[in-house]
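First, one chain by itself in structure tokens, the form predicted on its own.
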Amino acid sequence: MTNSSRRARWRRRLGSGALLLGQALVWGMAAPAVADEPWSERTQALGQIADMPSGTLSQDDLKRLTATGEALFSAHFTALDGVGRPQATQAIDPTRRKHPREQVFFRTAGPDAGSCAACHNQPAIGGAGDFVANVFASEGFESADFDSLDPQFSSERGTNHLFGAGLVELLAREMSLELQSVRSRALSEARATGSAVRLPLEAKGVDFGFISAEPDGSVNLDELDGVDTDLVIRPFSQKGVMTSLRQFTVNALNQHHGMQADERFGARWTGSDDFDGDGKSREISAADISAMVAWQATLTAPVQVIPVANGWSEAADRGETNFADFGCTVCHRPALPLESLSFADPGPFDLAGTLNDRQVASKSIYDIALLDWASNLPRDEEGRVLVPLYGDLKRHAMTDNQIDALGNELLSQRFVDRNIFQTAELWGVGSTQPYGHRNDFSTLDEIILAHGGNGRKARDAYAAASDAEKSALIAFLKTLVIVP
């Protein structure tokens, strides 16, 4: 075969994949706003998405718009796109940097990752990180504009994964009604009897503490436990702070890329076009993050796969037992039961500077039930889904006097203590070695043994345990998986 013939073969071949490329982004969207020529090196989906999806998507047009979503979270933006902030910092509210950065990647301060799939990747895109892929949150710092490695300006934590994402953001919703129903009960019956009362704060059987209202619509939040004062559920994070995807992606791409959202770095918000001072306007669209939230919020929940090795079924299964007995499912609880599938985007407890659903004329509702994997969750008497997520979505103390391995960091963020964090989920855990906030903790043992505090119980029942015991347990942790 002639050289010619064989680069006309290429030719083909890559024709025909820029077809099919072209079929898959048909629905919804505009002419390449950023990318002008298909061989350009701007990220070609950027901006693919003429406008935000709204009202309830078919599955079909959910399948386009998640697709735009997976080549974003995949894609290695270019300084073509905007990457870089060299005039802004890496912090959540919008904040001029006082000098110049030299470099455009930095690890401690980003911009630290090409794209979203650097660090969420393991097992598969969407996952989580080893530990190369730790990042380090400063941005509680509004006047951040440094550069260290230092503890006292910067936690280091390992990269979650967002399998089952959306079925735990809309846990969070639910759960959060549920609590601030409790709030206006207790305001409503101080105010017929004339009366102090104190009510328990719980969503879905997870205990929150108790809440005290006054006859003159005052209440007393000194009583919570595990929760924000404005009762909203916040599950994206290892403290428990970000409260639904949009924030999170929002977030995340001007801390690890140095593309500017603009929902919250645009002219409504900062006056400007270009925030950031890098010459380039509009990043991201409202439509764009939308497309990756949408791809977050039906990726599929990890699932229980036991291997097919001899004794590992009846060690799994003594391995479950042991988890409830030594007390570990007063944290992580093996389900949460979930009303609705119907996830809306924008949500309704986001704040300034994201997007939330009084802020757009019509939310988008991406219907989870569609998805083919959402057919295999369990369900209960009642018909509600059962999230087998293995958390409580609520934040603990996890040292104390004499166990503080996970008391390592010297900040508090966004008002949550140090030595506070939220339950992890355990849903994945198998596929998601190494294990900790900190991602330095290599085995599953390790980290048990490091439970303080409110952990503190079951941490000692496993350690009593003989090694067979403690083996079981482990096995069972090990057949909770993230198959893609």
Second form
Amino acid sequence: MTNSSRRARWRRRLGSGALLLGQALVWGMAAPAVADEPWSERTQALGQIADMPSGTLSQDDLKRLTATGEALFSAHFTALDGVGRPQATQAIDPTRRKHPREQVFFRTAGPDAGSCAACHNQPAIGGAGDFVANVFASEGFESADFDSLDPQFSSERGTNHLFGAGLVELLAREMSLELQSVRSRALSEARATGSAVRLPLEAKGVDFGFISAEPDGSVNLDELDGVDTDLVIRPFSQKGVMTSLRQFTVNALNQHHGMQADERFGARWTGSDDFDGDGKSREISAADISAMVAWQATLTAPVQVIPVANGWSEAADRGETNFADFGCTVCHRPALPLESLSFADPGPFDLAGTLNDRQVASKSIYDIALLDWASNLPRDEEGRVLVPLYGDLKRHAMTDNQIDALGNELLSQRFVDRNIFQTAELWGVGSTQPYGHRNDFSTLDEIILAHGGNGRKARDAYAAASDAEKSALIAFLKTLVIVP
Amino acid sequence: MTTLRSLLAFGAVWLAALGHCASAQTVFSADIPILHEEAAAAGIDQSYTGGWEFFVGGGAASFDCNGDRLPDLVIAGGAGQAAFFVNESQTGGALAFKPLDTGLKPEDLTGVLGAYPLDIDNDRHMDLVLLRLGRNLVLKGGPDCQFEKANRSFSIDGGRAWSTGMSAIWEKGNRFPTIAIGNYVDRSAPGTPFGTCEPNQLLRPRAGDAPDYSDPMAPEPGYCALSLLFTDWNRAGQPDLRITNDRQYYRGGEEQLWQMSQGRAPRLYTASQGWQRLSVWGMGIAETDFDADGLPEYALTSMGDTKLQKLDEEAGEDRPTYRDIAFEKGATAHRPYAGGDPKPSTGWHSAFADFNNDTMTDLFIAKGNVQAMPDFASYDPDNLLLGGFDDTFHEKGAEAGIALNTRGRGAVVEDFNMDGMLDLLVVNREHPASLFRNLGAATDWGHRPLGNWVKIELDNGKINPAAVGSLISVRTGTRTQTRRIQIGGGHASGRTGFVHVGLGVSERATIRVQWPDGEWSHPYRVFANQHVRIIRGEANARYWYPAAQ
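Could I see the form predicted in complex with the partner chain next, after the form predicted on its own?
Entire complex below, previous chain first.
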């Protein structure tokens, strides 16, 4: 091709571009609205799934859906998509700002990221985040305009990884059902006998206190331990206050990107298709959310990989024994049994504002068993999958009078006191340093020693152990990794 | 050129007009609840009948009479007998009621215009006041829906009047409630019915361990009351008595607000205190507080325009001067919205509630011609005015399914099947009562649930256990909603039991209670979609669950 022909071709391209630009201006749109061009600054994956999936998806359908979900998770949302929320706060309940904001992004009150993957990237997309990717948890109602890192306004939190999140949500659903069935049993017995009935609340072997039922159908909730009063296990976030991947996705899209999901911020609940006032209506459809949920729910579970290094295997074995002997497994349960790998979306425990299975004609089922990585999951003699999460999906007090480093927040969150956190699932801990809810512990040794409250006994056992035994424990924990 | 200019000018005017129309018409985008009429299938076949004396009245009471916390019913029959029904509805399922034989004599149950539940003797069994043409009947409630006449044991003189309304409140320091009975036309007075309104009755308890109302008062003048409501209109902590009166029969009368002072006879607020004369065919009072500022707004039903009164800030908070915001809120409901009859409506029962659980306050109005008044609409469907996010009301009665050709009177807005979505009973004149089950919002695949909700029951302790007069404050995000526990208002109809609050998309709420003595509780943290019991003095709220079916 000669230079002149190149120039002619460039002019032709310019010409057609100018024509499109002209048309766009005539239609009252900005030039970049040529949305379907491959170089468009709009996120192509948005709206790619026209309808919410339903029924049990085949492997191929699931692959297509998760591909879109991954594209959305990694997309850098732009003004053309509706990034930013000039007239709305980061609050989970749709809340108008008192004053419009000039900047699109704002480090503390958000939006604070262009994409999900901007923070969830360690060791790969969907992973955790370094300290630099910390976020600021705030209810977003009263201090919508806060511009300070002062912890009186927000709680700084590290970014959790999402690997194995589908299994975590399935475990939480089964545990919620189990707890609620105990409540039903207590009520039935109390009504039948005419006397108060007090039953232990236990799910998958994890103890959640007691529930007392009265013959009149009332339940006394004073003795619950580590679970919300509606007996729904909310397994996501450092606090354990988010019910589902779907709810978390809807929340995070608004908080971090100002991308508002129709199922909560749409006209049904707010009277406006553009609640955040950025000129873009219906920014995220229910089908978009479904795709993102599907991708997250099918992310591979972390595994144990023992590095090929002299003595690591032996140390890890010893460390695993120590992990139990020290009492770490009281909360960091090595595995919880899971009955079914069928992940239904929308799920059963979300309430209005996040789609649930009563709000749609037909839910979709993602059969995790179809995924290659799922075949490697251990099973017990009853055929149940043993999910090796090293957690209990329960909240615990993490401070006491002597050890209080994990009580450094000033705000409770969604009814959970400031020193109470859900047991961190340790699968993947070897791939996700630094540690702690604020990501400010650079070593595993430091975070173990920071355990107070319910973790104090195990922490003290660790602290009293010899350096060699401590080292073995670290060796073990470092084998729990994410292999994307 | 001139033609072109004219065309352009015309076009500009047309576009401007179009723009104006577009901006004036706001779209209602929230859920419209589908209210499915199923009275017959539910086992309720009760009509309100009778001659002129029963043109007004036609009420119902909803309360739990057998301890299962499901709302049971009594429905007035006018010249026929009032009927009792025990609620046997399955949770979230079809409504089902079983007629209850109370053992009361037929003559006690005839001539009933309305009914209000009230635990007069604090024994945690709801008692019942039946408003009658003639002697009002007080029924003392017992276990398993047993009732016995208690006029004598409570020393309540049922009188001989034509009683049409009631309200009750525990005045400060009193063990038992003060009861106000609204009376209508004195049929025995010379010149009746015009200008012959019967005085109302105020029953204050005498000191002692048992209810004793042997010293009734008759605050005058009476202006043919049709609805009464004790209300803390100026957040003073001292409820006054508001009465809506029927101008059809009074001469020189008006709406009334009686100042209630401990141990003193009530006194009417006067023009010098800011009370402005208003004369309507007052049929029913409903109270809400749109902005939760503690200064309630009132809907007054009438013939023609419904009034929606808001305390006029310019007049000063302590002066009961009200301005009408019905027009600006789209709540006048002055003509039928369906059926094509252009004549004015006739409004009766009114109630604020959140029918679609979107957190916005809705307004129900029972409508129906008095009998065959030619100047008023004959096909006059009940209103379901849904509160929009634009802070105005939107009439959705037709879409909801309540635009029936019946003459509505009293009503009860209640969650009969305990699914968190408000159902509706409407008592109709000379027609079986309508019972609507809230199915949720219609979709192309069926019905989907509405927004989140919470229902709250208070326990105030030994005196006034149902906490009548309490204020419940429910906070979600930046929004606060309040509900006042009241006995009174509406049209001859009362309710008690769980108080319903729509929560929209909120997953949890913080509740505070201002108990009847004015003390505020600590905050109670509760999750959405729960029946919540708050027992005074307990640290945590309890949840309640219907019996498994």
